[in-house]
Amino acid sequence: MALQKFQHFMLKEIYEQPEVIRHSLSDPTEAFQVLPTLDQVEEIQILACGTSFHAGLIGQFLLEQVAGIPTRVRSASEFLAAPFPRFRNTLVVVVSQSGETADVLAAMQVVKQSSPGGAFNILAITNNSQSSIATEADYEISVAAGIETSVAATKTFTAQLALFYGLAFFYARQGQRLSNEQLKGWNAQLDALPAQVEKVLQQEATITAIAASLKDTKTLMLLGTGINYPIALEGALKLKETTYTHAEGYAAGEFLHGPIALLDQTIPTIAICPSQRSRSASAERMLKVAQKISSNGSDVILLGGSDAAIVLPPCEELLSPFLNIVPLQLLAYHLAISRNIDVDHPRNITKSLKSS
């Protein structure tokens, strides 16, 4: 896709979404072959920076709900100071897009030379093949987005994605959690994918307009829940990043343990309520946590849902990340050209983060 029918590399990239997320899910669970076998793996660690750690999140919920294996994640420069105990069968998932992240690069050392009798397993997930983490990892998938020139990751964070969902079937099916007719229907379900974001993109112009109303917005908050939560801290990030705007997510339901005494008039909040084909428990929870701040005053934008702003196609809820990231990827871009900010270039921040 040449760059000349957009303005910027992060518009770009953004479109491109549909195809990296058709080819990344073309056989979600082949890639994984050559992993350790169930048996083998008594727990997931997931180690990663920024977008990579979001990801890393929604890997958690998808592991632990899907596959029923115990998960835990951590940044990696946190790691350095508190890493975690380690089992013998552990899988260590280490998520860099660059595959150069020198705090990721660090924790990979400290897992060597913490595991007994240097027995470890460490998957790199990258979008380098030929990267130092990829090489100096047991087992390396790349995400195969292609060159991402932008700071601010958009596509190979939905890549990411698509990796952890390939790799939570892979061990369900293994685990038997889940039969080859239902992992059929998932497939399926994967495959429809690209062409609902597809739709998602063509509302651009609406969110092009929300963008507009929010110009002179200097917080803003987002709120997620289940394994969207995620898609809120990573939502906050894309504004952090390009629009400099102070952006916070949060747990709907945490959201009113103290942080909603924040709001006033000049704080609108962003809910994200996913458009599936029966509303589920925790689309009844955002909802009422989105009415309880309108009723306090406060503007609230709602993403997915029959009445919300930006109305998104339906899916199941646990595949609605792909489709509920992309509305706030392109609420960022146009929040930052709106500011005549440099989207592919913001201050402060590089694309990747090397030793010195």
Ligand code: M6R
Given for the second form:
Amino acid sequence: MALQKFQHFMLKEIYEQPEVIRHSLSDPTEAFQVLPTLDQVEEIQILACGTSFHAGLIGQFLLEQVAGIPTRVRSASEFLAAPFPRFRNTLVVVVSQSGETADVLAAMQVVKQSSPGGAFNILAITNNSQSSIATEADYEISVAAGIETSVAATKTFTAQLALFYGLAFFYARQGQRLSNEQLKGWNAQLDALPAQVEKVLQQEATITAIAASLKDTKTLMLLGTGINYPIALEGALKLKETTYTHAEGYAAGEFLHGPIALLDQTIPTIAICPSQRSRSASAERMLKVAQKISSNGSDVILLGGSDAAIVLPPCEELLSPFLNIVPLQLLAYHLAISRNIDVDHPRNITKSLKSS
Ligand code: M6R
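Return the form predicted together with the named molecule of this protein as a structure block, the form predicted alone having already been given.
Entire complex below, previous chain first.
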């Protein structure tokens, strides 16, 4: 893999996202035709680790809120100690960029052993169709993001998201929760996403300046709500692993129940606001929390919304994770560079955790 004009793979892979999303969303529901039909899916369980786990949390939001299917998510490593109770007609979705993560493979074995009669169907979402996880599953759908070299997952995350939107729309259509017309409407909005992500990438200079202002910051809070809560978690993970900053993601409302006491003038908060034409209830909720934090004297960096430090193109809130994650990836990248960290190879971690 060549770096082309980029200095690091992480940046190159961040910039590949419009193309990856375009490819993944070209026919969003088509790949799922092989799956059990909705009448055979009473529940979905999602198992994954790290960034793939965060994609799974957004998957849960979509499958519950759009498709109306009860969905549970658990980190694969925790599933080993606490497997979900057995259910009939369960679709288990395992998500792994590498397709080789040991904890995910072990969780799949637990699922298989608890289901000798085959009550479970396992769908693997991976970026490697030849991988152990893809091979062990009943169904495999590739995110086809191309090789990801940087240890920090970026383009595979947005590609995993694209598949979860496809899966949720697929079952929502089957369950008559979306008409053909509505599905067409969503498809048109999905088609617009790559160009919107390109617009976000054009804000790199602004984000680089914000990174410079955070050069000596030791702790950062990230807040999101609704479908963007997992984006706060994922942004914090990117910042932790690439910049060694203590970064924590919280649900905005939950932050008020204790963690807000941590804040002082040395701890900035990034507030992730969905950026749609009219303010949604979650945007209002987020702004209220942001105001409370700044009135207490702590800095807030607003991401999204018209008064934001980083202004994002307006889009439906449901699709906003695609736009909100990109500035956080760029922020992590530039903060790492400003600290002279080898961003493609952060300390203590490897691309694929083949043993735990
Ligand atoms: O290959 P996987 O998606 O199964 O990997 C899971 C995690 O190890 C991975 O997402 C890790 O958290 C990344 N370094 C995040 O950027």
